[in-house]
Amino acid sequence: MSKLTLDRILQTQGFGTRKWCRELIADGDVSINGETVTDYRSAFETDGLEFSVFDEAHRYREHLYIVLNKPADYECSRKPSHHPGVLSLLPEQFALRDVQPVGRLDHDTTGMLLMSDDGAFIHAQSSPRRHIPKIYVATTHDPVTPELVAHLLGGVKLHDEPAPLAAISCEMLGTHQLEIVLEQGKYHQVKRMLAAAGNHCSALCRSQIGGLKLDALGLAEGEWCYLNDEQLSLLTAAHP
């Protein structure tokens, strides 16, 4: 546990410069436990503190750890030039804490986004020797065929590739649909591996994550949540 200032916490949450805290807290704006705080120098055990401001509730975080179901037409860039960036779907605060994807989603992929400001996991999670499984669910323009499913299984030569890239698991949800499961993380990879094996793919969703699933996250598209403990270690569950 640690015990900090309240200007020093509110600024490592990512309210603003200690300054502009500093100013907060004079004026009344900062609660701790329904009690409004107006010395910054106060100090406060962070584990599992809970303060309000501008009457709203936070907790502190050392590091924030979150999933978003990206919508489509979003860029993974904190510096987006033809769509809008993801992080303005999040609080403000994450982006002065340096929130920052985990990886990158196409503008026109939807799906499962992680994003933190924690460089170890970031690396950690994005690191192919994890071998750390994504899946997607691929909507294709043509028929989905066995000849297409053991294509991608077997591995597809893709341009600037040493070496075939196969899926680790494929199979069929549709006539037009499949879930495709891969480790490597290449640019643009499922869209090229179809590509390759003859088809195109109109649309293209992440579903999975190692362990954790989308679905049971309950999120709307442009919606966002924290991981918790359990959460953030099905992250590196190996697919079944």
Ligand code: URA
The other form holds:
Amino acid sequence: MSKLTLDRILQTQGFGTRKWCRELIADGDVSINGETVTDYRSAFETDGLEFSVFDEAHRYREHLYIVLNKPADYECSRKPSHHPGVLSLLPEQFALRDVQPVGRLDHDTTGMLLMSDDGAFIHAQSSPRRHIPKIYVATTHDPVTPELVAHLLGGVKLHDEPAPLAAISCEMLGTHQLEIVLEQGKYHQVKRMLAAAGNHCSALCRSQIGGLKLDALGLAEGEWCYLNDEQLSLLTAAHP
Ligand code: URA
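Show the form predicted in complex with uracil (URA), please, because up to now only the form predicted on its own has appeared in this conversation.
Starting with the chain above, the whole complex follows.
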């Protein structure tokens, strides 16, 4: 349990500088439990605190853990160059809180993108030592064959990798579709593995991380949601 003054609360939640937050409060734009609070020195217990800014309701969150259903033509980079950045799909306060993607998806890859402002979480979740499976659905240019599946499971050599990289599992979903499970997150890994195995990836979607499935979150492309504790713990669970 910790108490913070209202200006500090707003600042930690990404509403701007301390000075700007004090102005918002003094202008009567902030309320707690339906009551406008105009003294920035008023202190509140942050645990479970609900507050409104410009009549929009918010809950205090020490850290943000969210999933975005990433559409194509958005970049994960902090300084996007050719397409808008994924942060543009999120509330403005999130960027001020330094929310970042956990790993990257290519601009044309769609699906599950985990994002957070918790450095320790981002680090742990991205660590190769954790062996967290990531599940992709790849659409291929040429038909998928049992030989292609065997090749991906047996390991393919990529030119800048010292050892062959293998899928943890790989299943044919249709004539031109594969579900492929990887534990690493190398640059363009799925596309490069498919190319090295003699096919070409024409569309790619990440459908699951650990035991958390994108479908279970009910997000349309471009939508995002907060993750609860149960969903967070699924992230590190094995692929069922
Ligand atoms: N593999 C790729 O090739 N691209 C991605 O975006 C993710 C995994």
